[in-house]
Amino acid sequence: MTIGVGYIAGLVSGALWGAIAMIVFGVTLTLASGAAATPAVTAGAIAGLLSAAVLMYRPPEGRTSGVAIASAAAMLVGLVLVSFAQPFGLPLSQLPAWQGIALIAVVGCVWAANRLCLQDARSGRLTRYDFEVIVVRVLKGLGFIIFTIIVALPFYVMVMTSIKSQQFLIANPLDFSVDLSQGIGPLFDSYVRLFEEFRFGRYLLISAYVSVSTVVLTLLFAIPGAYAVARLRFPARTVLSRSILLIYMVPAIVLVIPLYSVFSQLQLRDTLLGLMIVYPATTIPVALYMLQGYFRGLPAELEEAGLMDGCTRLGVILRITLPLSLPAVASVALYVFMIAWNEFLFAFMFLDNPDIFTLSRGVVSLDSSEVPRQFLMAGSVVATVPVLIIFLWFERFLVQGLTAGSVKG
């Protein structure tokens, strides 16, 4: 073996995954079972190194099953010894099951990373290009980890609080540990009093119904204008498929003082005709501009047929454009729930009535100091896990619209 920029970059690699493995899994550890663990991240580091040296120290042809074993055998070692036998900051006697599945995650871990960084990386001289494809590696790694940890610890965080006491997390932040011995019943006390107290049922409902009127307006009022758009011909087109998404980045807050002045004037503010008549017109142009570049790439051939054989231009739209853009349609309409199930401001201009109130309105009364946070974070998930659910299901439909057609904020 010879001791080059390979070796050292093996080594630097290996530390590196050993402190993170050590960060990661201590304070998953912390969270899944309630103890107080500080991973010894330092012990981490040096027993990464080792493991790394191991590793590195045959060429790659040499790197046999045996070699990774002993790898991992002395990422294991390393740590129990370097930090003194409380990798976790713990004795090894308290919950020793968490701890062991914490530790063997920890080895697999930097075993797996070490694997998938150096399996074929040369201790000696190395090439810039081979250099840049381990540097390249441990990058990718770690941008894995960090962001699934950032997107998913607030979902995590909001899932787990929600099915917590206040008192409880004031006491303990950090023990998101499940006690399934209090039965289920308990377990989802929030969700329940929720239901029940708070009414979210009914927000639930009043939700779904404007949310589903928005999109039936969007696409009666939206389809005709984007066949307008896309297929005939007229003065002031250019202008007119260039201003529709100008219209759409007319911001709601400028829109908010006039529309509350006139709506409580006509006595439209506190109802829900005077949401389903906002929302709407705040979709259109989007919906319109999505449709018509999807109209556009439909053969126009289809339709002159169509027009030949005796069917009307309302006729050509029903029989053959909108059946063939399904796909575009349904996409739009997803889009267009998405934006009215999870509208925020208006919901909260408009609606005083605790009877008509949407989930995003009733979420925002929850947030008092009356109120006890887990019920907040219980209304969140309630307001999420819908259009969750319908966004994993459709998200093929979903993506190619928001892509193909256009844009959105």
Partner chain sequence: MVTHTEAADTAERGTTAAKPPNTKLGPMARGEARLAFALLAPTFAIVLAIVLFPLLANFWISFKPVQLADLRPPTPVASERVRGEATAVGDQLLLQYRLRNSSQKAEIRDVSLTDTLPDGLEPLEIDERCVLDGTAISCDLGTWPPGYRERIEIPLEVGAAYLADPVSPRDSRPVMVGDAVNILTSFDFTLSNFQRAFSASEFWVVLRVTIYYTVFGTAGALVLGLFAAQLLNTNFRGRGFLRGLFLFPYVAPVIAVAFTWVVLLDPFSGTLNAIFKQMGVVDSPINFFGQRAVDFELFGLQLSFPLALSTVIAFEAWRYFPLSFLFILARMQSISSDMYEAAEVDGATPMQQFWYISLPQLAGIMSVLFLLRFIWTFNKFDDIFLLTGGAAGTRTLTVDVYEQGFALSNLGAGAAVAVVVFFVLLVFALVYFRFTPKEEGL
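Small disclaimer: the values here were computed from a predicted structure and weren't measured. Residue numbers count along the first chain shown, from 1. For clarity, a rigid core is taken as the largest C-alpha set superposing within 1.5 Å between two forms. What changes on going to the form predicted on its own:
- Taking the rigid core as fixed, one finds a CA shift for R319 smaller than 2 Å between these two forms.
- With the core superposed, P285 shows a C-alpha displacement below 2 Å between these two forms.
- Relative to the superposed rigid core, the position of the CA of S51 differs between these two forms by 2 Å or more.
Given the form predicted in complex with the partner chain above, produce the structure of the same protein in the form predicted on its own.
Left out here are the partners and the other molecules; the chain alone remains.
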């Protein structure tokens, strides 16, 4: 075996993943168990280096399952020995189950990261392309971890806070562990009271009504508008096509003041009708922009054949264009729904009557010194989970719709 740039790059990659895994799972152990863990980052780096060294010792074609198992074993043994059997700064007799799970997670993740980053890396001299492949894989993994932490950590803190009692939060506001000593029922007490005392069931229905109405109104205007820009010829067509998104150059806070004044004079403030005028006005431009690109990518010959067969232009849109554009229409509908569901600024400025609060406006009403903090977090969870489920369910349409129309033909 020749020790060269490839072997050194593998060792650096392994040490990096070992240190990162110790930090991530050490913090996770603290959040999940409440124990003040101090992960041995240096021990993790050395153990990751040992795991990569075992893996890189063999050429890519010789890295069998036995070598992979030896790599994981080297990681585990090195981590335990170098940290003096305290990889998380805690005696193994303290929280043995939690520490065991965290230790297995560290070894498994470092082993998987080394396998993915170094699966075809050679230990000798590397070409520039091979070296860049390793670097890109490591950076991609780091980006995935950072993004996951940014998204998951606030959500975890929000959920854990929502299931705490007021006494527990006052005693230790930084303890985000799960206390099952009182049973499952008390954990969801804040959610039950949220719907019974703070009318969040009504807020959910109002938000659903406003969001669905915004989607319907947006599509009613955006579909024919995007079709006209994509297919019909009229004066200033190019200028209109390029200026659709100009509304997004104006900050929403700048629009709030004149809209507040106008809506107050028209008696549209503190009404759902006012929101259903403002929301489509902000979502129609992006819907037009997304749909026109897709419509341009559809074969014009199909529509011309429909016109020759006697269809009107509206018939062509309904019978030919829309069925072929379902992925794009679904992605636009999902995107608009998420905007309307999460919108806060206009709802906060225009709505004063608690009977017609949207969900985002209702959550803000819980941000008071008179309301315990767990209710605010429970309201945030209630506002987040429905749109998260809808997004995950329709995510395939969103990806298809966003990429559709980017390439003609």
